[in-house]
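In structure tokens, the next block holds one chain alone, the form predicted on its own.
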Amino acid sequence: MSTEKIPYKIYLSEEELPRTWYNVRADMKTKPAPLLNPGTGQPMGYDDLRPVFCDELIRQELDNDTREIPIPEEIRDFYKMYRPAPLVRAYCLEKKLGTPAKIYYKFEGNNTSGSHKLNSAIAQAYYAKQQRLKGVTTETGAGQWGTALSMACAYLGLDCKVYMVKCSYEQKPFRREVMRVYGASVTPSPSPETEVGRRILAEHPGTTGSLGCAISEAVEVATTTPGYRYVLGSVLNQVLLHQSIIGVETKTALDKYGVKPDIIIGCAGGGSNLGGLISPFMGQKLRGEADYRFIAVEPASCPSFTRGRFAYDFCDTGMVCPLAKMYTLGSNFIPSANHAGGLRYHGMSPVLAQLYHDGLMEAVAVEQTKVFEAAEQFARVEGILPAPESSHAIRVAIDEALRCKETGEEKTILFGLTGTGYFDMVAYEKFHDGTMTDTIPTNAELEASFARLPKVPGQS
């Protein structure tokens, strides 16, 4: 089909609104390892979880074989609001490029949160809802997911605690705000408040947080306060799951105007977002039905992929909670204050890790002003602003149509978009002032923090 046919924007009806998550574990010849009891060792089931997560969600964590879980309609409704969301064929921007490569995005900022957060926020909140729980905990970096969860829950009627990256708390007060709107309660992290942020507190004196002390927060929290769980905006299994719909949506354009991309590029801090974009493509891949180039782009001062070890590590700094096998700088690792606050995680998602260590995908770091450069280019031609955590994704894609006019190739190259970055005006502010800097860990740095992952049998 000719180009000039396919659309600025593709849209799908709602009545092609995906009625299933696609599970890429099922077609994974390699599982990801199971989460471990640090105590014991031993993998975690169903009874050892529960005090944790809801019962619903663990059975979705722990299932690696359902390829297909159909989505419940009250959530199918949800989604109506904002979906399915446009997939876009950014022609101004292949144009002021002069690439032959076709560029697509697809799209996830056109709703209140302003990423792709919310079709996990609100899965996760109803399984609590029907599990008659009175509330949620959660962390939140840049604030993407604390804002997602907190519409989730107003819609339910849950209660819902979020700790907040002090960084990202300072840096972005009017994100907290929107999530007080709609009801959360928002705490800066590492806070006072809690056993293990007291003791955080007192390790790292003046520390600006990470994900994984908010993590910590918000775990305790839940497992000492009747009626609670904890929900995760990334790396876990159920998260990825749900995102997956960002994936089935973009086929389905895709498909309708018989395009195949040649790469498919996310922005990589826990997973969610990328694991949620190349879920059904992958799964193509690993059946042997098709074959694509897949490229993970994350923070050069969190490089958890290109730059951490493949090892079971804790998911949180205050380590309470499970192992995970993961690609990881180690739970100890706070990395500086860059502006991509939902990039700043010490580890990735254990299914996008194996699929990783198994040769599937590719990843690369990049320097946090190249991204702001790639943003204003792509702001100044596309007329949306991006968060900068998207942004890690549009500097590949940028990178990658460059190299294709270079080499005169064709190549279709498709990312993903995942947010808006309306609330992220002072990262802005610091690149256009010439006060952004580029913080990349040393060596040293990174081993100090390596020496202090987890002894668990096997793992050098």
Given for the second form:
2 protein chains.
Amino acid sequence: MSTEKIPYKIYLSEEELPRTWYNVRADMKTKPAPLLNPGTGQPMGYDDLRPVFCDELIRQELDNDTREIPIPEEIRDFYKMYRPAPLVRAYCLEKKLGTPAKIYYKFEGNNTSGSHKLNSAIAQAYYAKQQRLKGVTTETGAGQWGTALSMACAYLGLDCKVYMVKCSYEQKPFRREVMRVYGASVTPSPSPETEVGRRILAEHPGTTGSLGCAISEAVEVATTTPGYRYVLGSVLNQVLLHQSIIGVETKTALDKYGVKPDIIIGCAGGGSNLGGLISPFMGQKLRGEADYRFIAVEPASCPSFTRGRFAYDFCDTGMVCPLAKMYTLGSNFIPSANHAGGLRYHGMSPVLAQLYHDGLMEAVAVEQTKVFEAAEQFARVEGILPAPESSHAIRVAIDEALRCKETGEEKTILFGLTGTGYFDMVAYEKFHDGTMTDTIPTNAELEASFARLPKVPGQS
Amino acid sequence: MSTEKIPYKIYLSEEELPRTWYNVRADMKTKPAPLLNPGTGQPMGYDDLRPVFCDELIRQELDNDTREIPIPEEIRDFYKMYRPAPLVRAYCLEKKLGTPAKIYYKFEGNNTSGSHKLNSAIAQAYYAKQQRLKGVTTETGAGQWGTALSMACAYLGLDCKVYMVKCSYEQKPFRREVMRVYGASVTPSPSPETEVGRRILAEHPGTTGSLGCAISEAVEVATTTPGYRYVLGSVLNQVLLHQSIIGVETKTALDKYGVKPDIIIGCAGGGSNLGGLISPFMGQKLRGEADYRFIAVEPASCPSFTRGRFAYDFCDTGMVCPLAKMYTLGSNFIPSANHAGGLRYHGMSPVLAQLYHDGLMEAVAVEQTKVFEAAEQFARVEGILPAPESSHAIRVAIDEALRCKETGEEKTILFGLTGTGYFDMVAYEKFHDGTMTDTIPTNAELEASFARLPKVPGQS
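Now show me the form predicted in complex with a further copy of the same chain, since the one above was the form predicted on its own.
Next comes the full complex, and the chain you just saw is listed first.
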């Protein structure tokens, strides 16, 4: 343990780059519920999942027991391009807030995808390559995941087909262009290229798409094109596993300086960043070795944890995917169009859902104008323009730090800064122009959505 | 000197962050020519420059003798937000090229301004604050400098007025928006707000502006508004001084691993990045302690070094600034509108101009389509989407590495990767769509521009 002053940025050396991912499921008493076959309602095993996912990724998806899973050397080499990622002591923000709290953030935005998504993209592309596939398909909303997967595929020489939610495709031409730099094909979704796309277009001719719909298209193409599989950037157990590198690095860096966080905060859409950040800390908590407060932050306009149902639901709109037990708003739920802050998926990772259900984690929902206020305050003193998604965590970190200011407590607050907002300037512009509003779904809207949850044995 | 394997990224510790800037003028036998008063043709001293520039910055501008100038602690603290910047060993690029050359690049893009410009922005803002000024004015073209200055001013609580070349203002609304996040006011130039702006608008009603014109406006506002001074992001001696932190860090990192570069390459617009990168190395060369090949890379569409005149010229279109002795294309020269690669200033830093004139440095001009080819090749293996400006250096680094492949020489190549291209996707899109063309000014165009160089005693 070092006794020197904690630097602004703690960089681990390449030698300290983790050699294993941390599988928090190994520590969970109640394991996350298995994926179910939507037709039979039966749990899906290795063979059932092979048409959709890469073999090794299915093994990781189903492995609830192995706590430490080795990271292949080739993936570690790729990680070295942009990792270990810095753990930043937010001295400037602390000073600005006048808080006795100590604030740390793990910054995942120092790579061209602009977010943590690259951590899982390279792993998934690597296993696809190992299986000698030609390529992979996926969906992307705001574009971080699609960009990350394009980068990983370009590096490994794999084909990459991205179905991009149509409204993002049109509003974010630059994201699309970055994916093209990396050689990916990008198709606005819903598209007339797939059966499910044609069906959705026929039913809703003017639709601007949704993540759930883009997933359906990507899955259809993967399962009908020889040599292709489908990959997903969040929600799944495997993705949280890969993202655990965020938490393992963070814990290694904090341990070096003898720092123990009191509160760990992350934004939550599908849960990949939060799940990755908390993994090794939650492991300690589950084993009774240490205690932490974990806070998931979600948008008030898409409040899966705080207002959703803990139930089996479809992962996609087209209902072609396995059923997952999540906190869900219903697979047809689409957040209001004026919601600019990302995190718009209707469900939440089964791992996090179970942990939340078991009372091991808290969740709060925040409104987007408050999120952008925090984003701007942060940018001006910490010098990083944060992604709207990440700014949800900033909002709550600032709120907790201000609470410490009132009480005089010197708490240590850690949050995940998942990425940068360089491709989100339209949202920042709305915020500055005062045209950004907050939208919260009504109870009636949610009830209507819940009414369409699938019938599953044992689920009322 | 470490004997371990050279990592992908060499990060110095915060302790190793340089404590002094390196003033290469102290090593130059022939000093850069002084700034001249455009009215009298006489060299301008401290008192002459005070209406325009901050006091301490003028001292730095005129100091040709002090080799090491201390960096104030407050500036070092700000630097710690994003520095030391990584020196990257381009293992992946080397492998892709199949070259025996060893390639290193100093990456300055890991901050929200997206470039090295922040190194001088914080220094200039700091001295303005020290002088108890209310604010500063400046111009920006592509927007990196304006963003950097906005960030520095937000941090210090200074007002920041940016005159942005009109075509960039319109084509890059997101850059403008980032500046607004940092609280700057951004005005498209030429504007009706200034005398010089009104004059230019009257003469050329449809003009989309130029850097030289935006400089004139910013200077006018600074000199007519109490409590304001003008700051500039390139060309000046003081800016190269601040940017020397790039070179000092790079040299420290290379020395640690016992690596000596054979070739040092940088893109050159006004010269701030190249001048900063080479400073301590050039110092060694000037003192006869070591030899290096230095290569300045400029766009073929704005070829100040390779086709310009070494002469006194105006720094701005409105002719309100001091005259500087530069390699210049004439202060009225405007590169073709289809030039997308940045680096569009008509002149070149007096320090670099003198070094080039004295045969201490080489220069090459490259065409933009070749630059974007190199950019894309680099992005796909090194994972960083480079700025078009930086990609000029990548082009020549790749060319030199391929030459090594032919000859079998294991040269060590170092280049400056000044920034990221996230706000340049329109240019990338043109490149992909095949609509990007190369434009080279004709000799007649240049001769016409040279004919308007100012009459200065001793200059034909």
